[in-house]
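Take a look at this one chain, the form predicted on its own, written out in structure tokens.
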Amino acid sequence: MADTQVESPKKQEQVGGRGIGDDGALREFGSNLVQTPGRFRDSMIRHGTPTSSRTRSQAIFTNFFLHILPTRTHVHAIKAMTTLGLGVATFVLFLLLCITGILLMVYYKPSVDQAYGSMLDIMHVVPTGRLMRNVHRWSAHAMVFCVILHMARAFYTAAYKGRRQFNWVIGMSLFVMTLALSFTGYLLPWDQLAFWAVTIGANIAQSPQELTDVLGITSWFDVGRMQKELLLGAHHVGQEALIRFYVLHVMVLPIVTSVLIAVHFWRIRKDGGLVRPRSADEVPADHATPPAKSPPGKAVSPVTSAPLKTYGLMGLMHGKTPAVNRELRNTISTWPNVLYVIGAVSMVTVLAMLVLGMFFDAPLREMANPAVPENPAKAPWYFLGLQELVSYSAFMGGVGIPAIVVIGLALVPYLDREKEDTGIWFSGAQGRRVALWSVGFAVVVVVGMLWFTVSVGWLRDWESTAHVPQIVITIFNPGTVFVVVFALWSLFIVKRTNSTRMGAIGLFTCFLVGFAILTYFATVHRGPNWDFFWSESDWPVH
């Protein structure tokens, strides 16, 4: 027994010196227990509560998400003529169709024996399975809206010049994967709409053969029967179609969207941030450095433009960073401001989306029937411009002029590199003209060859021109004209107002214009065999 007393206290001691015979232990782990929510915030969010400058700024550089934003934002960046929050609503479109077309990967099935089945399961069977598909079909729709309205916003406001060269690139960039993402995800319904739409697109791909065999060459060098087999794995729109747009839909162009939006955000902020006029960085009144008393016969200039910190590298280079001259006493702490700003503008974006899909349906026809094409068989709004001048000439409408003028918009900041104030809307009083009259320019432009078009025709439509060689036909054609004519418009500007940038505003706004009346035409105006109609209801009955 004496042994047996005098061991007990040693065991106590042995058992890691914490004294479990007093339910020391379990004291322990129910504090841990009670703590554990406590500590696995501070261990995954790294700062304090952000109730001080000091600590907003460490939410910043601490979180991994936030740390694509500055610790501080200039107050020009969160006005809202300066960017109208579409940069903003764009990404936000882009998560919201992201998460929503997860959720329809759970149910859809990518066979054109089970694909229409599992959207009619979609809409009718799982539960929201309507409003997921209607606010991810609107969500796509309000996506190229919108990346067109920020790429005309970018431009108008010359975000385009200086260091911001190559983030304009990423930005067309971002443009053509957001058609393509489009493009791709039309065709998974395998309804008659999404079928006959995308053999459209099919046809355009397959356009340059029209110029190969003019010259000759299709039958060694066949580069249009190659893009079409490529896009379609077949002759045809069949299951390798839809198998190919599915994987290019769901998983290899949002890959690859995600990277460029990513280079996208981080150029803006390695650029210092949005872009703004020089008047935003000047010092106020009543911050000014009050001008030196000048000596006798020596006048000092005044120093109220001066800056009153620069920012160095801290010896790990030579030069200065781009904030030097920069005032701070004109930026907020990005914490809580801007990310108020963001917020309102992605909870009015989700909103706007779910209203949507609430009340309007994504349209769905009847099962896709190769043998019963639709008349007329239209591309989506976003193409139906391509469409138009497809109409008179496959290639140049759907291959040339948009190749043309995707790559003149990106090579836009290489060619116009006037020195200028930036940030300002059509840069000033005499921008603002020149849009004006590039905008009525280009309505008596198009509205003027369409009425010739659909009055008196084109070549083929004249007998004296019956036997005009193909070539003139593919180069010669209404769609070429509006490039030709708008070109030397943008040329007459440059040389009336001795600026390349006044030449580039005359240009954007024509092809702006050009591609919105010829949207509308093509979706109010044309139907059945791509007759002219001034409604719908003037269509004939079968």
Second form
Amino acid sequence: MADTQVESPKKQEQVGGRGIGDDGALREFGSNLVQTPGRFRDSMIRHGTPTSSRTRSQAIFTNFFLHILPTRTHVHAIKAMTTLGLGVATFVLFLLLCITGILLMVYYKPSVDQAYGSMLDIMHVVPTGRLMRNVHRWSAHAMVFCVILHMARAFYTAAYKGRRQFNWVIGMSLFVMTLALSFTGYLLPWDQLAFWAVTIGANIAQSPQELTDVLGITSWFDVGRMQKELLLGAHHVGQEALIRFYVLHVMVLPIVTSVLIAVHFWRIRKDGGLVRPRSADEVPADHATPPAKSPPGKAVSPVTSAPLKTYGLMGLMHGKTPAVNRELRNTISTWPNVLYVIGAVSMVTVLAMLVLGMFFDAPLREMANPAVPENPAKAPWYFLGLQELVSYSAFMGGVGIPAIVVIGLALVPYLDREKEDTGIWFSGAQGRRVALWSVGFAVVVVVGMLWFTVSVGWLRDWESTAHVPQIVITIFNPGTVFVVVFALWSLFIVKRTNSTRMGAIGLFTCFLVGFAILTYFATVHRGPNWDFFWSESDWPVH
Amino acid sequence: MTPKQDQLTGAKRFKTPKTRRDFLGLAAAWSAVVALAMAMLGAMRLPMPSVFPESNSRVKLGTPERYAVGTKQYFPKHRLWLFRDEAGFHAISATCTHLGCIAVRNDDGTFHCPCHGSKFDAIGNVEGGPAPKALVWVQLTVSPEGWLVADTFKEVKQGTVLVV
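Pass me the form predicted together with its partner chain as well; I've looked at the form predicted on its own already.
Once more the chain from above appears, this time first in line as the rest of the complex follows.
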């Protein structure tokens, strides 16, 4: 109290000291006002026009959204054949899905009574609703497609080796997340296809009963039933299932995916940037540095490759050898070179989705009817290969083989640790030969097995084995035969070429070819009752 | 690659604790991890339902007299086939044991599933296709007021009949 009494006259003095009529503060206010736009810009963007190396670096690392990029990038990284732009395209599709998804959420109602109606509203009443739904649908398909291609690119350029091992594992979990996002989104329209595809999916979750039944432990440890109940919140697909799938689709999975994407990007930086062949770092003759002076008797090999450590924020180098004028060799300024590339890929991706969305409508069948199954109830294309396997054995096709494939692929970097020839497509001519041979082998095996299964049949179709126990079919069916034959093929290649990398190429190629053929086969040649037809026009009329 | 880089990239594993302080620190850290894991497990109990929306699985099918010997009737809402023969009543669920589609009964009494081509004989045994087990026989009882009641969640042994 006393303090304020003492202070207040002083303040009045100060204010009065400027004198009334002396409009210094007012003038300052005016000039502040005039300069505000410029100062606002300066406070937001803390560097000058990016015209010099320094300001270009600053443009990257003082920007929250760009600082995930290095300030300088190796020239190899923006060559078209290095990545084919697939990672950026996938990320752009994810962003597009987030934006269109949020817009669709404005009208969508996750209730069995209203969901289908709100879909019709979105399609026919909501301004741009049809386009947004189409773009969402096409982007979802395209994202799965790009993720698979991106995985293949990373695999064939050996980008999973050395320090990049763990990022490959993160990538595998992102692959699984992408599929989970598609699957949960599939139920939301609440049409016939949605209902029956998810009924099948939920029963696949229950299929471990095939195993526990054989072991006789289903009565007290029914993991299949637990999984189904966790997924559906009920015994049948209904309101509980719809709200669970909705929560997973719009909240849980997008958050998990975003976090994994952030880690995935961050690890690219920390693991030394995009993979590049050793030849990309060769020293041009005129830039070669004289060999470092070394104490007698101790050989010091000159550094011939760019450092593994990524550049610091400013594009400065760490290391023990003096590297003046050498550290930034073969790099270009990220601003604007890399940003142009990213921008171009993004534009092409968005344009493609818009065009697809303009001209091709996402399908919507009649409203879900739990009493009448869709026949055939086909899942989206990327699950049709699995659906073919599921038609041999629910557990193996739906749980066993996918788990073996995903875990097997995730472990590849730990089993193939050869470090030569990273960053080169197929690791060179031998790898190309192995890949070609593997394509031929896988085509013969898969087509042959499918022909056999369709025209000759499998165990239960034959007199003598018509009543084999279920466990025999679970363990021995066309799907498991693929897995075993492909694994043996890859071991054969390892032995023949004496290289784990070649074996890995063989295995991955077989996986890709098997996936492609099964997907094609189930899409085109499977009809009602999951019978074989040459084309859809041969389907029986009913 | 040189051994030096292997050292860099290879796992720098935790050394085994040598001092009491190391041990106590590790014990504290692991206690926290276990506590968090248990809390997560507890939280995950929430989405496991204890009551199901379709918990009332008992269906009244009318008085037994409504069904003459030789009856074969389908109840679409309950996905249930009701049979009455000389021995008595029995009911077979039409839900396919493969992946939950609805099996169709053919004129000759056998069943087939349209989704993946499973085949069953007249009493539900697997005859072909991917189905892992026979169609479920559903429990039938007679309620105090004399009505036929099917409990679609209760399975009985194949061949069990209800004599009225």
